[in-house]
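Only one chain comes next, encoded as structure tokens, the form predicted on its own.
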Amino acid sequence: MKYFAKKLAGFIATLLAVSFLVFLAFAVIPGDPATAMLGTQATPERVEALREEMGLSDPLAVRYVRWAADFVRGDFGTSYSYHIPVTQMIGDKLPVTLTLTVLSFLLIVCISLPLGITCARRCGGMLDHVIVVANQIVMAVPGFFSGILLTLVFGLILHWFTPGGYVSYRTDWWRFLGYLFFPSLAIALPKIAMTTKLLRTSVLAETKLDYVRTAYSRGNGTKAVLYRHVLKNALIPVMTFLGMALTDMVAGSIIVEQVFNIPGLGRILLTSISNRDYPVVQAIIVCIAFLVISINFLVDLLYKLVDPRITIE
């Protein structure tokens, strides 16, 4: 219990953090939300009255606990580009980036830790030479253009699927996950590289123990030994990676968005930064430290329920 308070105390304490250096560093850029939504009908008097009517002439700290507590809220404010509330525009895409993630996720941990499994366990051979080598090349390519091989192969020359083609969730769910199987995959190819490598070498360290050696003096077979005992420490490290992996992701979703033309948080995020709209470019980053500090809490928990030895020191 001891432990989960201070982890949550952490979380809490990280999450205001970022939340101020957000608005903090937002509030200091140059230039003016209220003269950009004018445009050419600026004028000092106009400008003025439009900053009272936004609160952007009231002191940071009193614009900061008021912005805090409606995003509490679920207030997010409104676009000031758009004129719509930003928790509309948010809630339309949150689940386009949040399905490519959790599918880029599913797709490492379902392919790297057999892929680790079966390199431990045959090390030395064809199968764990021909994996390693083609784990070198993968890690090797960065997600992005990863994206555009896989348009190439897939998408112009075996036709698999329509580049271009996006089919919302609201349309058609099944279609929708098969369009973002791609862009997961690109998404996901180098940390399944990585995962694979991690968790083969920790395997085969964690099989030079005399943890090891002990099980199987008491007549263990192979199989039992790697998975009662040798996974459950060799995972650890696996863990540690994959919770980085995984707020990794959340941001490299945002690229390959660009690259399939898929309408997640990465197309107004950018389109956002170039038009000074504040409210939303805050939002979807607050909105990203939000699911990377969860994920690292989350992952923090899953520690002492692998290995209870764990403490918080």
The other form holds:
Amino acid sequence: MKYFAKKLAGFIATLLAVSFLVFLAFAVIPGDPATAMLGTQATPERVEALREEMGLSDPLAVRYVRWAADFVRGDFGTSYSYHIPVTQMIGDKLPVTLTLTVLSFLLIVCISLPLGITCARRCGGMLDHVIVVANQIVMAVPGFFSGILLTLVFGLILHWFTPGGYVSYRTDWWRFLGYLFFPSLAIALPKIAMTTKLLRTSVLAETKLDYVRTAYSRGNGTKAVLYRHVLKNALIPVMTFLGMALTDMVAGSIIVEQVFNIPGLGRILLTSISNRDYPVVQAIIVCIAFLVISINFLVDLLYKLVDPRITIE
Amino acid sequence: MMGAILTGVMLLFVLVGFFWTPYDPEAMDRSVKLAGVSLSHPMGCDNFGRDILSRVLKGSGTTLLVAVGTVSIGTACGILLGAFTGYFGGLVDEIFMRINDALFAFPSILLGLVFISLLGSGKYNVIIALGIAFIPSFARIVRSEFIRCKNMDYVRSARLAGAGDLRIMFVHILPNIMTVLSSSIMIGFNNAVLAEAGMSYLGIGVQPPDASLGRMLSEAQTYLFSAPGYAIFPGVVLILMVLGFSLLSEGLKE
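What would the structure be for the form predicted in complex with the partner chain, given that what you showed me was the form predicted on its own?
Below is the entire complex, every chain and molecule, led by the chain shown above.
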């Protein structure tokens, strides 16, 4: 319970710190939001009136509290370029990016766990060597390049999917998922390699420990020792890594969305950055950061479930 | 070992690109538009008829330049921040670690995007943006190493001998953590190359006329079917660069 309370306090402190940093970053940049909204042709009187209306002349702390309160209520402000609420703009894009991330996470777990265990069991064998070398190479391939290669091979040569033929989840859920398969594979590939490698090393390190010998001497077979004893311990560093990998995957999906022409959060983020549409950029950044911090918080709680020995230093 | 060789080869490749390219990387020639691999153009030509090998040579130079700049900013600031907070501890350390944790919650490329949206794009802004984005991870490593070392015997004896705090920090402790640090610097290079390529691919990193591997890849995507080499060659060079750094970092760890 104390563990939970401490973690929760840390979680909330980090959330506040992140939101304040993001707010600060966008508050101190040169350029006036009122001018940005009205365009350069606006009269000084109108700009001044809008500044009053938007509360831009108030002190920074007041503006932060107001902004944070609005944010909690789900009001992310109004886009400078489209003059519609930001919530509306990112509302139906968020599920796309989330699905992409979840799908790649599932791919990582489903592929790298069996692969890592196989490698560790056949350590030193032919298959192990092949996978270790392949891992090293795949790890160095950036997601967007494997995306391009997947498009070339499976889209243009084998015609397994139509490049750019994205189907909205509102139209057809299954075809939406089908189209997201290759993008999520592109995001997952380097992480699959890293997870496999980590799991292999971790299992091999565990099997050298005393408790494994004890387990064997009590008459357990290799499989029983591996699945009932070793894996439990070997998975702990893998869990840490997967928590961190999720962070990267959210970022990776922003890039890979471009490769496969998927209208997710990445697309709006990029157009908003080039349009200098700060409320949208700010909202997306804060959303992603919150997502990441929440994931890390959940991973911390999961630790405690998997390994009750873990305590706060 | 493999990593050192590969990195060496890639550095040589980049170095050659600084002084000599087979063609002018900007020169356009409509007669060889999207030409395939040939003796005169070993990697073919792009949609403007520019020689891809020349552009890859120039582009990997840009990528490496950005990586060097980024890692320099990241390590320099990271060492300073990590050294002071780790060595002295206290309230400043506490506040700093909170901020660091908060920044750590952002993937570095996302942090880079934030700074780019504030600073504007271009080669030097990418270096600044990614450099700042890399500070937290270096600071964290240096800080924990300083905490580990600050009460060791050699530090105590240096203190007894009358060495000042600054001298202890940078003359005594710093050289002792270089092994740990050098491995993370190599990972830093690895990540910086990937981040730069990613940002340039998105069109918010290095801007034309500067050639960049990421940008080439995004331009090549339109011609993926008619000229696959246009995408594959820059991609492979990028992979080799990253591979070299990652192998080197693992070698240093051992």
